[in-house]
Amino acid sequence: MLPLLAPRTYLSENAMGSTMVGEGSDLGPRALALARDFGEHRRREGGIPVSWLSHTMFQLGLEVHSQPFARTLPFPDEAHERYLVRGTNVFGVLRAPRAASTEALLLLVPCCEGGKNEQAVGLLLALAGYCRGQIYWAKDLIFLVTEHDLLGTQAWLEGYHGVNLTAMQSGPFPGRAGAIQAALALELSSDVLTSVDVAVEGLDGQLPNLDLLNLFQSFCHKNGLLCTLQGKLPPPEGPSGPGYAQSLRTLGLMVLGQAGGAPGGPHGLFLRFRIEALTLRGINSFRQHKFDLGALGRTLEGMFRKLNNLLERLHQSYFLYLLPSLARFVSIGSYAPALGLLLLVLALRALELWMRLSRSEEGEGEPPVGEARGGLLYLVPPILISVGAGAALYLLPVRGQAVATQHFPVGEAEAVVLALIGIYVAGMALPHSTHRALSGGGQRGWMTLKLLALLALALLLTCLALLNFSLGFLLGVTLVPPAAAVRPGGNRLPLALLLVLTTPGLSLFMAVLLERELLEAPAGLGEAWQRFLGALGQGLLQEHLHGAHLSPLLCLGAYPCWLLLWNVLFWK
C-alpha cells in the first residue's frame, strides 16, 4: 500500500521493547513428551483427558479447577456434527509471588473433537511449569484447556465473569484470578512449524489493541520465526504492482472476514469483556526452513514477561484499524471518510425530497382531501409488511424447524435454512402485492416513503459504522447507489435488476466467490452456493450461541430498508 495511506505499525507503549527481556527457556523436548502422554491418554479415554490435566498441573504446582458445560444448540450444527454438547473446561492458576491477585495473563489452547491441538496444549504445560520457577511476575497466569471450541471457550467466559449471555449450563465456577488483561489462543497441527499465523478477527468485527499484535510481530522477528496474516506472507517492500496487488488482497480478506461477524479464533470472545487477545496457529508447509517448539515458547515467554510489565490496560494504539500486511497499517482517519461519503449521498437526496415535498405543499395550496390522506395512509401497509417481513425473516425459521421437518423429507438443520431462504423470497412480493391490492397514494406518497426509506438507511449504516465499519461499508456500497436512483415510472427493468443483484442475499453470495477469489481459491457456482448455504446457518447459530449482531441486522434492519426501495419503484 502507499506509505501515507498505510505507515508502518509501531509501539506506542515505551515499556514493551522486545530488547527488555530475555528469554531463556528451551521448552520443545518438554512440550513434544507431554503432548504424546496427552494424546495416549485422550485417545484411551475417548476425550479430553480431565484427570490427567488436572493431576499433571497440580504436579507442575497449579491451583488447578475443572469447569463442567452443557449446550444444546438450536439446531444440529452439520460444520461440526453436534447437537447436544457436553464437555469440560480445565485451568491451572499460577499466582504472581510479587503482586496480589488483581490482574492476570491467559494462555488458552482449544481442543475440538480429533488428534488435534496436542502439540499446543504440550507446549502449554512445559510453559506453565518453566514460569512456575520463576520469580518475577506480578501478575497471575491462567493456563486454559478447553473442550468443544468456541464453546468451552464461551461457558468459560461466562463462568469467570458470573454472566450467562448465551443459555449455557455450567457448574459452579470453583475459582478465579484477577482481572484478565490479555490473551493468547495457542493452535499447532505439527511438531515443527515454518510459520505462525495470526488471527485478529473478533465477534462483530471487534479488533484487538493494535500494540498485542506489533509486540507479537517484534518478538517473531527477535527468534527468527516468520509470522504471516490471513495466510498470506509479507509482501515485498517498496513500490511494485504484485506488492499491492498482495496486499488489497490481504486487506480485502480481513475487511470480508470483520464484516462477516463471526471470531477468527477462540480469542475473538475475549473481546466482548474488554480483554486483549489474539489467535496463534501454528502452520506446517512445503517450505524449507522450519522452526521447533522451542522458538515458539520463548516467542510466548517474551509477549507474557512483557505483558507482566504493564501496569494499565493496553490502550494508547489503535483499536480500529485494517491491515494490508503485519508490518503496515490503515488507521480509521484514512478509511472513515469513504462511509461519510456514502451517507453524505444518501443525506443529499432525502433534502432534495424534502424540498420537492415541501414545494408541492405550497404550491399546491389546500391539495384534494383524497390524495393528501391517501399520501400518508398509503405508507402503512408497505411499512408495516416490510417490518413484519424482516421480523418473520429473524423468528420463523429457527422458530418452525419442527413444523418444517413434519411436513417435508428434510432434517432440521436444512429446514431452518430453506425456511429463512422461502420466507425472503416471499417478502420480495408481499410489499408490490399489497400495493397493486390497495393502489392510488399520488406522487407525494413514493417521495414520502423514499424518504423514509433513505433516512432509515443512513441511520442503520451509521450505527454499524461505530459497531462493525467493514460490514457497514460493503452494506453501504451495495445499497446506496440503487436508494439513490430508484423511482416509480418509466423503464423499471434496469432499476428492478440493480436492485435485485444488490439484495442482501445476493451481496452475501457474491461475498463467498469473492473471498474464494482472495484467497486464490476459486470456488464453482456449485461450490459457492454450498458455502453460501452453510454460512446461512453459521450465521444463525452465532447469533444464538455466542450472540452476534449480523443476523439480526441484517433481518431487521438491512433486509426492511431493501424492501421499502422495492415498494418504491413498484408504486402505482
The other form holds:
Amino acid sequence: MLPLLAPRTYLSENAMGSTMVGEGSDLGPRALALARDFGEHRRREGGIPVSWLSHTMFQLGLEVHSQPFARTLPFPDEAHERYLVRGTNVFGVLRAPRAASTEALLLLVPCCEGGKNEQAVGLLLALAGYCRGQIYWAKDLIFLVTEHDLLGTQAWLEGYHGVNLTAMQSGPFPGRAGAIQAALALELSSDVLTSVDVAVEGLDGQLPNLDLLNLFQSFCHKNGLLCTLQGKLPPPEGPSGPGYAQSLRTLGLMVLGQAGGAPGGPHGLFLRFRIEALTLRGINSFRQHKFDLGALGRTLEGMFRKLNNLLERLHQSYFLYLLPSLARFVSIGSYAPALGLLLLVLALRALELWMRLSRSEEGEGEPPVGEARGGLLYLVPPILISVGAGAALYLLPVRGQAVATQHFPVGEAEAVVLALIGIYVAGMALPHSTHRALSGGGQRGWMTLKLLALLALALLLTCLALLNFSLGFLLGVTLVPPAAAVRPGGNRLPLALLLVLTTPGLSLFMAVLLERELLEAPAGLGEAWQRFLGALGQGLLQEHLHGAHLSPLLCLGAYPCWLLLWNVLFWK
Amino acid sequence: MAPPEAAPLAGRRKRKRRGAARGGAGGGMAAALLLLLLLLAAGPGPGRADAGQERRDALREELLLSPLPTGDVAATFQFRTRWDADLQRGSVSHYRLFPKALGRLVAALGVRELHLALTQGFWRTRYWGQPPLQAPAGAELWVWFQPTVTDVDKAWKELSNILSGIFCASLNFIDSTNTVIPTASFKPLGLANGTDHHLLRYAVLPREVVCTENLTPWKKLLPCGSKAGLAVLLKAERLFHSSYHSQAVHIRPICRDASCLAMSWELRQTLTVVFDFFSSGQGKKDWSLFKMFSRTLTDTCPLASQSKVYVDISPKTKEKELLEVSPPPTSVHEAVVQGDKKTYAVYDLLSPSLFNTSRSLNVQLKWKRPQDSSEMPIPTLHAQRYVAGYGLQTGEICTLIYNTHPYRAFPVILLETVPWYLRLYVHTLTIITKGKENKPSYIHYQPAQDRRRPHLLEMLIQLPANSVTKITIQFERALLKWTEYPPDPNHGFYVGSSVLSALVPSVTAMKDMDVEQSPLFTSLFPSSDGSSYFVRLYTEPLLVNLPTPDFSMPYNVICLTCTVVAVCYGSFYNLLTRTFHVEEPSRGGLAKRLANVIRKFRGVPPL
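After the form predicted on its own, can we look at the form predicted together with the partner chain?
Below, the chain from earlier opens the complete complex, with every other chain and molecule after it.
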C-alpha cells in the first residue's frame, strides 16, 4: 500500500543526475578557525561585524557588498524581542570566469543574536575560499550573511529584485549577479554534528522543487550523513507498524507546518521569487556517531557543483508533494482526490438546497405570508455583519493598538492578541443581537443563507487547495462536517457544540496541541495556551513582515463563512 | 579557409619566387631576378626591406599587458594590417598580408566598415577599469555599407552568413528579429563622407558561446599564423583558462597619409584576455609571460614592420615604483590613455639587443610589496543593469549609470535593444537622477513587431557630475507559440547588452599625437580634442524567464485525444452508422456445403 501511495523519490533532472562530481574540500579546521574569529569580532562589536566580514571576504577574493536596512514592526515582536530593527547584510560574490553574470547560486547564513550560527558563518567563509580557487564555475556564487534572520533575508531579496513588498527601508543595492537559480540556507551552532535536519516548507506553504531535496538526500547518502526531516529520523525499511507510525507523524508535522504558512527557515522567502531553496540545520544531539564540519562542507560543495551543472531552472520534478519521509513522497495525484471528495460534500449539499428551494418555489404556488416581503433583503444583514466582523478582526487589532494601550494596562503586543481574541468571541454573539433587530425570512431564509455559506466555503476551500493544500485540507476536514449538518430548529446544543469546536480559532489551538503531540513533547493546556497566543501574534506579524496570506485568509475568508453557518444555526 | 598569406617564412619565399617568375620577361632574366630576391629576403629586417609593390602593405603587432586594480592581468593583442590599395575598385587580385577571405568579402558586398567581436565573459568595468576596446558578451556585429549598395538587408544577410562560415560562429542566426539600425550610437570609425544611418546594421547574439573553434580561424587570418611573433602566445588551452576572452576583427578605410588624398584599408585583429591570478597563484599577484601563456617569445614575425610588448607600469597610487619588470625594457613610453597618464615599459622585439642576451623573452612583473588596496579606483563612467520584479507576467529593466567625475557633467547615448517577446511599456520609461526626473534631450524609439523586429530605444541623457542615473522601463512577458521555444526553454531568454557611448571629460589634458606613430591601442577611436575621450561601454546581458508551458503536455494531450477518439468516437460512430438487418441463411460457401454433406452422413441437421 505504501509503495503505491508514496513512491520512492528519484532525481528527474538529467543535468544533476548522470554527471558525477567529486568533492575534494576539507574545510573542517579552517571553518572552525574562521568561526572562532567571527565569534570574537561579533562579541566585540555587539552585532554583525560588517567590516571584519567584508575584509575577510575581500581577502578570499570575492567582490564584497553590504546592504543596510531598517524596519519598524507594526507591533513589538515578543518572541524575538524586537520592534525597531536596524541591520546590515553582507555578501560576497564569486564571479564565474567566462560567464556574463546571468545566473547565480546562493548560500545564505542568517546571523542571529546570541552566539548562534557562528560555525555556519565559518563554514560559509571556508567554502567561499575553497570555491574561489576552482575554475569550473559557470554560475556566479553569492555568499550571503544576513542579520536579524528572516528580516534581513526579506530585505536582501527585496533589494536584489528591486521591489518593495513590505514597508522595508533599505539602502541602494550595489552588486547583482543575474537570475538566482537555487539557494541553500545553513544554520549551524556546534563544532560537531550528529545529524542534519532539512526544512522544506516556505512562505504560504510553497515548496521547492523536489529535485533539490533529492539532490540533498543523495549527497547525504554519499557522505554518510544522518539526515532528518521535521526532526524525525527516517523510518525503518520495510512494511512495519512503527515504520508507518513514524511516517505518519512526519507527514502530520509537514501538513501542520505547511498549513501554518510560516517559512520553515530563511529559505522560505526565496520561493516567492521562484528560487528553489532549502534550509539545512546542523543538529548536535546525544547520539554516539558524530561528524565534523568537513563532511557538511563536502555536501555543500557537491550540491553546488551539481547545481552549477544545471542548464535550466529546476523544473523537471514535482512542485506539489507531501513527504512522509526523506526518501518517499506523496504526489499531488494521490492526495488531491481526498480533498476533492470532501469538497464534493459541500457541492452536493448546495445542490440539494438549491433543488429544495426551487421545488418549494414551484410547488407552493403562493409563498406563505411574511416571506414575500423584501425578497432576498433579509439576507443582507447577516452577510453584512459576518463580513464586517471579519474585516474588524483583520483591521482593528493592529490599527487599534494605540487606543488599546491608552485605555488598558497592557503592552502593544498583548493588546493586539487580546483584541484579536475579543473581536473573535464577540463575533459569535452577533446572531442573537441581529435577530432581535430584524425578523428573519423563515424556512426559505435559512436555506438560502446556508446555500450561500456553502458556496462561499466551497469556493474558498477550492482556491486554498490549489495554493496551500495542507491549509485547505485542515480547514476542509474541520469545517465541512458542521457545514453539511447545520440547520436551525430541533436540538441545537450538539450542533452548536460541533460548530464551536470546529471554529478556525479553536482549530488553531488544536493544531498547536497536535503538533506538540506529534513532536513527542506533549504540552499541557497552560503551555498550549501560551503557545497559542504566541502563534496568533506571529501569524499577524508574518503578514506584515513577509506578506503571508494566512491571517487575511482566516479573517476575511474562513471566519465570515463560519459566522454565516453560526447564523444559520440560530435562525429564527 | 586559410588565406595564402597565413604561412611561415619558407612558404612566403616560395610564393614570392612564383610571383617573380610570373613577372619576369624571359628565362634568364627571371633566374637573375630570383637570385636577387632570394638575397634580399635573406637579408636583415626582411619586412621592412621589401621594395616596390610590397611596401604598400604593413603589419604592426603589439601586446599590451596591464595589471588590473583587482590584481588580475589583462593581455590585449593587436595586429594591424594596413594596405594602401583600394579594395572597392575590384581591381585587386593579388593579396599579400591582407587576408583574401575578408578582402574579397569587403569588395563583393560593398562593405565600408566591419566590426565583429566574439566574447566569452563580461568585462567588469567597475573593477577592471576601462579596456582599450570593449565588447558585449556573446557575438556583436556592426557594419557600415557603401552608399552604392542598393539592397542593404540582403547584403547584411549574406555578409552574416559568410562571416558565420569564416569564424565558425552562429552569426547566421542574425535576422530581422535581432538586427537594428541605430541612429546615433554607432558612427563610422574610419573615413566616411556621410553618415546616413540606413547603411548601418547592428546585431548582438548574447547566447553565443565562444571557444577554440572560433579562435582557430581568427588566428589563420594573421600573416604569420601562430608560428612566429606575438601570435605564438595564442594557445587555446591558456586563452580559455581565463576570466574573460574577447576576440575582434575591425576593418575600416583610413587616410593613407596626413594629407588624406588617398585611402588605405586597415584590418585590426584584437584579442583581450584577463587572467585571474587569484585562483591560480594562491593570492600571489606576480606574473610572467610564461605563467600566463605557458610560452615565451622567441622570435619575431618576419612580416611585421613593428612588434612591441607594452607593459603598463604606471603607478596606481602616489607611491611610485611599486612594481618591477624584468628584463629591463628597451624604452619607456608615456601617454595619456583614456584620461589617465600612463607609463609603459616597451619591449621592441625588432631591436637586435633584446634577443642577444637570452634566446627568449619572458616578461616578468613583481610586486615589491603586497597590495593592500581594498579601495580601488572607480572609473568615471560605469553602469549596471538588471531585471527587477518577480513572477512571470511583468518585469522591469533597470539600468544604473554612474558618473563619478567630481565636477564635470557629460552626455551619454544609451542604446537598448530588447527582443519582441518582452513587450516594453514606453509610458513607464522613467529616468531619475538625484531624485529628480531627467529629460533626455534626444530619444529615438522604434517599437517591436511580433516575430519581425526588436524594440530599439536610443536616448541622449545628460549625466550630472557625481551622480547615479536610474533608467527603468517595464515590460510584459509574451507567451510564445509552442514551436517558438528554443531547446532548454526553462533556461530563460537573453536580452543583449545595452550600449553606452560617451565623450568622457578627462582629468589630465591630452596632447595631440601622431596617430600613425602612437601605439595601436590608443588609436581606434578618434579623439576629438584634448579635453575628452571616447568611451563605449556595454552592460550585462539579461536572462529573463518567459512563461513556459509544460512540454510533456502536448504529448499527454495527443495521447488523451487519440484514446478518446479511438474509444468513444469510434464506437459511437460505429453504432450510429451501422444498419442492422437479419441475415437470410444463404447457401454458404464450399466449406459449408462440404460440412453439410458430412453432417448428412452423420445424421445431424445441417448448418
